[in-house]
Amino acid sequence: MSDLNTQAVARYKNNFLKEVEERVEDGHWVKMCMQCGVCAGSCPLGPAWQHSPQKIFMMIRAGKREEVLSSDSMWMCTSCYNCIVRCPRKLPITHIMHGLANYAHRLDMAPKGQPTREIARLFWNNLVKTGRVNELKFSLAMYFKDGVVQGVKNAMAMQGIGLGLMKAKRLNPMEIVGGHTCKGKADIQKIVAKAREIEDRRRGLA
């Protein structure tokens, strides 16, 4: 190998590159990527992408870490995988970008208030206390989730709706109380909280 290959090599091989290998979900393909753009071009949101994922992939291997993991890119993705059928490559991009939002997020360098973010935040922590969603909990949850006064003006724009879901017995104001919950609750917290001191040990963020 030449001197001018060595280098391309070293300078390919950053450690961002190595982390995202190391600590993202299948981030292990990113080096495949070949930047056709399909992946952008077959996006249904691609117009609305800060950073397409051809574009994340290759400041990926440039070593932008601060600029991929701060991006709201990842949370764009609806998972239509549209992206991994027209790869020509078959790269797993959905599992990428997902794994990528994962990570920033838990290094809590993801954009704050990104509404993606904020809403898959609200259903995990609703669905892990009893193993099922309580979409009235849920509901009121992001209502508020700006505060209360203008949690009461979404609440007061959506009164129709709520009573037209009383009226055919789809909600019922005595689950904020309880709602439906699981069998074995407390099994299924544990199952979670062992899952996430696997996940961190693995990522190496233990």
The other form holds:
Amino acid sequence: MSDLNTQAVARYKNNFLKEVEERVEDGHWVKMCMQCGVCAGSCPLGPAWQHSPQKIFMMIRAGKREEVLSSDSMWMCTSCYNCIVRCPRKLPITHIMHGLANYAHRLDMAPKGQPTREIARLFWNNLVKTGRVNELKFSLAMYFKDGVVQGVKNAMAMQGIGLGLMKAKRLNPMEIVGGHTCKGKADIQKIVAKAREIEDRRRGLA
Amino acid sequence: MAEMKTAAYICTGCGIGDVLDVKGLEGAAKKDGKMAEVKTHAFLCNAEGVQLIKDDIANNGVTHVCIAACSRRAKTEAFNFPGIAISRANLREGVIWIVAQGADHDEIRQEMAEDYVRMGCAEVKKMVVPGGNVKESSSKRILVVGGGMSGMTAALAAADAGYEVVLVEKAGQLGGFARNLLKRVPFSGPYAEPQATGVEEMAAKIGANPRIKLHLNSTVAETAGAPGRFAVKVAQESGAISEELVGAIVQATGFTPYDVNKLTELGGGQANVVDQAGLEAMAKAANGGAIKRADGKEVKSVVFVQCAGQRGSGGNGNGQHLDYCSGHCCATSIKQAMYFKDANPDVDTVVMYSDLRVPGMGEDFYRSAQQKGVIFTKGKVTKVAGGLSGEMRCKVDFKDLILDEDTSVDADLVVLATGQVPNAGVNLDEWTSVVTLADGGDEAAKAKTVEMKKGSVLKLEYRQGPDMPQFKYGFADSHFICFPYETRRTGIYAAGPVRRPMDMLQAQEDATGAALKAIQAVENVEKGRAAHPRAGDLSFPKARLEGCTQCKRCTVECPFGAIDEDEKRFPKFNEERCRRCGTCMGACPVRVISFENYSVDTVGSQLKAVNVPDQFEEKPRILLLACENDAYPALDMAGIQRLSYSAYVRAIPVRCLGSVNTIWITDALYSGYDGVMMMGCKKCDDYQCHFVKGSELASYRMSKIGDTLKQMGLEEERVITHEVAITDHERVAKLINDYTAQIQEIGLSPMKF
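Having displayed the form predicted alone, please output the structure of the form predicted in complex with its partner chain.
Okay, now the whole complex, with that chain kicking things off.
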């Protein structure tokens, strides 16, 4: 159990709804759900999830902390916004889902190796390093996320596309060393750190 | 009364003159109808046409008018001649609009039109202009029984409208159930917080109102008479009796919460399990502070179990208690959860529901509770254990209906949302069966009638029993589909939860409505007119008692309890209680009951005025007796929509199928009609009959007509009854056409001359 998680459990004991209200982006909306199920019926990925938004909200009220935070549901959201449009209680369901995913990730309770979570993590780390997305490094990181052997296999499978991109001057192999960056790289990193500090303070995570 | 002088006016407008032979119509009115005057006009309902009739009435002494034009339902304002008997021959909606177009149909169309003219002439000659039933003195005071929220509202509404009110309350102070509440569910914007009940202010207003006479600690000991002259004995707790003369009655006797101790499966009767009324008492004791249990412990967690012993086996009912939803309990539990949250936001409040029903602006109240952190859980409770040892907590086992799992929740207190049981007095069905036994000499039954009468609210001296008839689930009578305020006891109106389950806001609206109905009743009675649904009707039943055989059918069958029996066992009509449906007229086997403008003769002479072709012409004739409330308007609408139906039918509107006397049917069949169709309203539990029982009684009577038909040597299909709604214009046309085809298939009647 991560420190943050231990601290959260101690602080909220068994009142998970309150924890979500205070610590999850738009979490204060969860109590307003009236369990009509329109979100569950509207979600194009509905059958592919462990729990529909309706169930997630009910589980939060029922105090099922472990189950909610380790659910893959929030990670499956494609942000199509069908649920937000249709919710009769005007809950920002998509945002709550992303908020929950983010919180589960912070507590390190999100499912391990969940592809969406992995992509998000690699993308974020890649981006904050230089202030720009390095596509070559991002792609390679993706290829090799499951080990060297799998990485080589992935790279071999994609080599045709890679060569094509290079011919069309859409991919610069020299990006592998350093790569392009933005002017105030250090400032970007400072901004991100500050934002995180403010956000954590606001959500009581600091 | 002046001598009868008849006149027929034939309108040739709206296309009547284009497709019908007007000379033929005039001939029918003159020769067969024997009208003294016959005139035609191209536009009878315009000022000039109406003036023509008015002049004849003023200058030529015309007293009986047959207007052959459009339906009796059209142009009623133009053709309104006070003091004159009027009949209407329906040539527009009833003939030219419904008979198929084209010269092929000219003959049957003309026959139909001429028959309607003959029928109109025959009818009007049998009519007498009703003079009303004005009595020398008539009370306009209004008695309100019950001084709760509904009763107080009704009393204030009637008094504010300028009427004297007598208010009877059995308790020592006004307020009823509402007096025991800390606050009430919000009734004005923004519908977010519980509001003050306002009981004290209303009680003070009533005390200060000079028009309201208040009887506390009192009940009704006897109610005799009829609207306009109810003689009511009000008994005080001490036994002292005072008499009040009133014109109308509002019964607002409210409800009693269902006995929580019967809900053993939900922990009813155990420690720390209370009903909503019990919680109100705790909240009132706390008065905004922390709510404490009976053992003095502060409540830190509470579970509200919705639909406890309600809705059959839906909600948290198990099918052994109430079968209905009481409507107010969801909002009430929300309000009570707020009592806890407002005193201390850290109290855990869970509302266990299966369908949260918060009608009106209740949705805003629901949202407000969610904002305050009240948890709503969709679940079905399987077991409640109250008063557990140790911390004295309760445990509620339930099935979570969203997460589909069996689980449980602990709480300091469990509140069961029980339902409303109406205080409606004696069940008349039970009463009738006991009285029948008692009349047969059963001593135990006699004792039971005395016992039952003690439980009566109004103690009516009516032949049909001491209270209003009860509706499904024991609520006081109401014409629930069409006229919710109406009851089967004229001038007596039920208001509030005694009529159907409802919350306080609905009860107040209901009470205002009932007060207005009571005012309408006393005003109509004073003028000798009928109350709803034939409001303003001046006719009333008259009986030739010398012909009466004392068979009691009229007294038993009158849906409104209007007819008692006098000392000599003859029917005693209380005209003020009568709704003028004519059910007594339909019931009477010796046909001694009639109305001045609607009688066995007015209808009988119409059906005999039809020219029935002989058997060689192969033109059947079908008599159609159509209820004027739904079936006849549907027939008119078929005409307005230009649907065509068979020109072999002859339609006669009746006040209600209950007024159909079987003599009309036998007369029609003996005169050579090939079939008789009846169209009335839906009967039984989901009735739409304006007179509640009329169509049901008619159906019962017609179920016995088979024997008569057999005696006459006729097929059973010659008489047929249909239930028709006012929207059924397409269906009535089809029913008529199908029946005509059926009659042609079984062949013409052998009774033709």
